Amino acid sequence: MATAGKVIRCKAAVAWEPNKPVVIEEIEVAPPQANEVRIKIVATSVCHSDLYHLLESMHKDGFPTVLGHEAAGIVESVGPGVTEFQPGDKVIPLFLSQCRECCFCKNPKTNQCEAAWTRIRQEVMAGVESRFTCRGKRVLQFMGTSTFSEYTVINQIAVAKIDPAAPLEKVCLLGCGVCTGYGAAVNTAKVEPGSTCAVFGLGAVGLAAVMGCKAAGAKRIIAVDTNPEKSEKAKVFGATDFVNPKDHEKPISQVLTEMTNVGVDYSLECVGNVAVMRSALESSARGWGVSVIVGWTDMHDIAIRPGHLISGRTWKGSLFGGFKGKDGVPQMVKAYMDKKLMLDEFISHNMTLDQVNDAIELMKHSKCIRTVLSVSPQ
């Protein structure tokens, strides 16, 4: 392409600082180096990842940084030791990499990257490397794949090819919180036939938890919120029950044990709240039920009595459902497209990148699912 070797100047929403309103800039994107992919994004959604580091943890040192990271697009240009890609590949971002030469990844156990932890600067949910300047400044990339920008730079190993025919404004909702919560119920978990599960909140996180546990054959399905609202959309993935926290003077743990005599089988926390994630292990049933923590968060310790593990229940986390993004994220591309999965049912607003505070502010007040901004012509 006539743009290949050189740098782009293009749109981003630039978070300049936290919890103020992200800026729509022109940035420089430089060329792609050694095994880099340059990307044109073309469809990206706000995932409450984006609001956690911006309004919630509002690390002083991960700004200026461009947000997002669940996108999908076409490579523009790529990098000395590139073979993987090439110029016109429909790709989708990985916030985790899977480079395939690692332990993690070469573990079937776990979807972990060791590059992920040198790639990555947790604490401040930044990449290591950056690829955009703006008015002079080194603006960081967020989680290594920025996709609030027409263009970013990422590592081949974060990734991963998809099918050409696949509609990218859809997606790009793959590229992190359907899987995240899809693959917690399926991979984690490991739900199982006929059994009863209960899923805490009911952002697209949840909603797809609540269509993994469908899939997986889960004969009741609880759906935890205290959005009234969401209680028809829950269904439409899978839901048989809806309960309502702020209906009941009982805590929810004791309510759900209640309905089931025993606890649930499964339960998820999809959340990102301590407080929520005790009580949906404590909900889950003494002797064999399993609990699974989803929901992201980073600034609070978390209390439980022994006696709740003792008894026989189990606790496990979950990083973007467990999938190994290269290898999962196109089968779950393939189950879109062959209509075993979901996606358009989560898509509540389509907007523009231009619109992305307006985007940004639905969510905050949790009056969407995804909105998908439009980002540029494919």
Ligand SMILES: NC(=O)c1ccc[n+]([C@@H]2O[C@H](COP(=O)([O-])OP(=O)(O)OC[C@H]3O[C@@H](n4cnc5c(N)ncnc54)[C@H](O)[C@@H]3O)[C@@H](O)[C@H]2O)c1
Second form
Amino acid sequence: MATAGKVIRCKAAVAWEPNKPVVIEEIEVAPPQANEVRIKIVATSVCHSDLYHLLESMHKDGFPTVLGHEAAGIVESVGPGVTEFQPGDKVIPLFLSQCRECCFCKNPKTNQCEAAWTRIRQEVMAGVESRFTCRGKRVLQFMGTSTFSEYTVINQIAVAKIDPAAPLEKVCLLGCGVCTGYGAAVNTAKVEPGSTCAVFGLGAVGLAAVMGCKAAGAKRIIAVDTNPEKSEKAKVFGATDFVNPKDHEKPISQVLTEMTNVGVDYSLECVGNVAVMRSALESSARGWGVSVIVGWTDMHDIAIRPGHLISGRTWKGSLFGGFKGKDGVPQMVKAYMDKKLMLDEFISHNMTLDQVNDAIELMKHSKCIRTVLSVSPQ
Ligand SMILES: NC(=O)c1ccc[n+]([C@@H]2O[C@H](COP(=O)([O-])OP(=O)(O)OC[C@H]3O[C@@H](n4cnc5c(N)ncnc54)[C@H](O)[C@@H]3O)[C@@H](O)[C@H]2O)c1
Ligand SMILES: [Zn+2]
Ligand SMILES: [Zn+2]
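For the form predicted in complex with this ligand instead of the form predicted alone, what are the coordinates?
Once more the chain from above appears, this time first in line as the rest of the complex follows.
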């Protein structure tokens, strides 16, 4: 490739400061170093975790940064020591690496790769290293990925190779939200056939959780959202009931318990709100209910009466739906290609990288499911 080994100047959306629109800038992307892969991003979608960093947690040391972690692209060049990838490979960046060597990667019970937490500084949600500069300043790589950019550089342990026939403008959704929600139901909650489930929050993560509950054979799936416009979409993915907590005087946990006699077998929180996390646990059945926290926040503690757990409920959390990325993402791409998994139905808007601020606004006001931004031509 003509660009291999050289600095690439390209377009990226730089978040200079918290709570401000991101700015389309020309950035410099250094060549990949040892074990790194430089990727041309073809399509990226916007996830609530991008908004959380920009508009909610607003950690000042986490800027300037290039957001974006749900994407698909094509390998442009590779650094020394890379054997798994070649220029031209179609790939999905992983915000959670799979090094295959640490004790977590070797344990089938978890996807918590040790390298992920040494590569990413959690307090600022950025890679320890960055290959980006802009206007003479070093720019952070959000979640070690930074996909709101025409090119990015990622360690090979955080890249999944996918079917070359996969449409990148669709399978980009598997880089975060859809795997997260689907896996939370199937891998973490381990939803059983014939069960009753409740999913709180019907963004792409929650809708994918609904889809996972359905795939696992749940007979009743109660979708819960404060936005009534989400009801129809939830039914597309398999919800049997829709409840808007704002339509009820009683706490939502009481509403769900009355609807199901004893509470649901499985509940999944896909909002990122500690009060909702508590409601989700309280909505699950005494004796056997399992509640999974999927929504993200690190700004508040959660509270619960011990009795709610002592009486036999289980409270769990799920990162990236429990999938080990290099193994799980290509399998989910195959499921989509085999028409066993919906993806197109999550895409409510298509835009270009230049319109990223419009996409952020849509999500801020709960007016979209997923906006896919086309970034570079294939
Ligand atoms: N655990 C993980 O690995 C992981 C991965 C991706 C995203 N997340 C998190 O999952 C959450 C959802 O992400 P998303 O991209 O689907 O977001 P989104 O903004 O598209 O959807 C959130 C939904 O929650 C609804 N909501 C808000 N308050 C509510 C309430 N009180 N009760 C019920 N519903 C309510 C909104 O109307 C919206 O439909 C975020 O917190 C995100 O950071 C976690
Ligand atoms: Zn995400
Ligand atoms: Zn590992």
